[in-house]
Ligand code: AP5
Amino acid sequence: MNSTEVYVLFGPPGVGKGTQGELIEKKFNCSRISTGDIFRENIRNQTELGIEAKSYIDKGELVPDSVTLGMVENAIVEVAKNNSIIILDGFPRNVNQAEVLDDICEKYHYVLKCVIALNADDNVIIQRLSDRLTCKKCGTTFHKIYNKPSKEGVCDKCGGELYQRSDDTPHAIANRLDTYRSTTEPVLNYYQHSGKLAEIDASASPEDISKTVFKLFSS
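With the form predicted on its own in mind, please provide coordinates for the chain only.
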């Protein structure tokens, strides 16, 4: 029996992890687990964890491990029942989470295959996120320049209302990037000598980025 393979999409907020994760999921018929989707589902259902997560997200801060780890492990185990390839989008976000991911892989006999790190300048990220639109109903994201909805203000996927998230303002984005640099970026050092880290320039168009990611994923 083949082991479940785990791939990590890593990088700062707004670098394109969600976009690339969706493209990989479709092309290679694998399953993507987004911590953002997990949080949105809990927020939408106004669970206790969702309310707590939203209080951090609205301030441009990372959701603490006490809220994140249990949800992520349960999601990984559930998805692994039906798919042998999993993409993690937005996890791990700190060294402790990276260590926990190693423990999860060891516990369930999964194999961490590759950490794909997307990088872009802060100015590029701020511009991208400032023009991002999110569906209130399903969480699908659009962009005012790169990925416009067919009808202004309406989600192509479910017909829900599009809005700008409270953490997609320049001030909140700057706070998120500061938090990323201090808390999340050290994860790169954790994986630096593992032989599993692949860094990609994500300042290009989503189409050009996906070509590079697909080559890496295929190999």
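Could you drop in the structure for the form predicted together with ligand AP5? We only have the form predicted on its own so far.
The following holds one chain only.
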């Protein structure tokens, strides 16, 4: 059997990781693990992990590695049972997490194929986050201007209710951008000489970006 292939979707908040992740899942019939989605599901279900994570997420800070790492390893191992391609959306987010991902790949014989780093200017990001709508039930994202749902307030995919995320306030967005620049962006240096880093300008439309992203999978 071939080794499970791992792709990382990397980039600042609101750059379109989830949007591209959904398009990749549809096109290549693979599974995406979004650490943010896992945290939000735990918050909805008021688990111990969710209660701890919420205090960090609402402030725009990273959830500590002591909470995140075990959760991610379990999720990867579970998804790898039925998938030969895994997309990681929002992990790794600091250099320690990048090192741990290498350890996980070595331990379970997965192959880290590519780190897809999306980027866009802060003003583009702020506009995308400020008018984002997210489905309460399935997590699908919409946008009040760029990607309107067919029926206002209702998810096209599952009929769930659309809401504005609690970390999409101006204050939390500013903190998330600061956290990204100080703690997450240095991960790019970690992968700089690995030959696995693909940096992509994500200021175009989702469809145009996905044309470039999809090529990384077919190659």
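Residue numbers count along the first chain shown, from 1. Basically, rigid core = biggest C-alpha set you can superpose within 1.5 Å across the two forms. Computed from a prediction, not measured in an experiment: that's the story for all the values here.
Peer 1: After a rigid core superposition, would you say the CA of residue 135 moves by 2 angstroms or more between these two forms, or not?
Peer 2: The answer is yes, as the C-alpha of residue 135 shifts between these two forms by 2 Å or more after core alignment.
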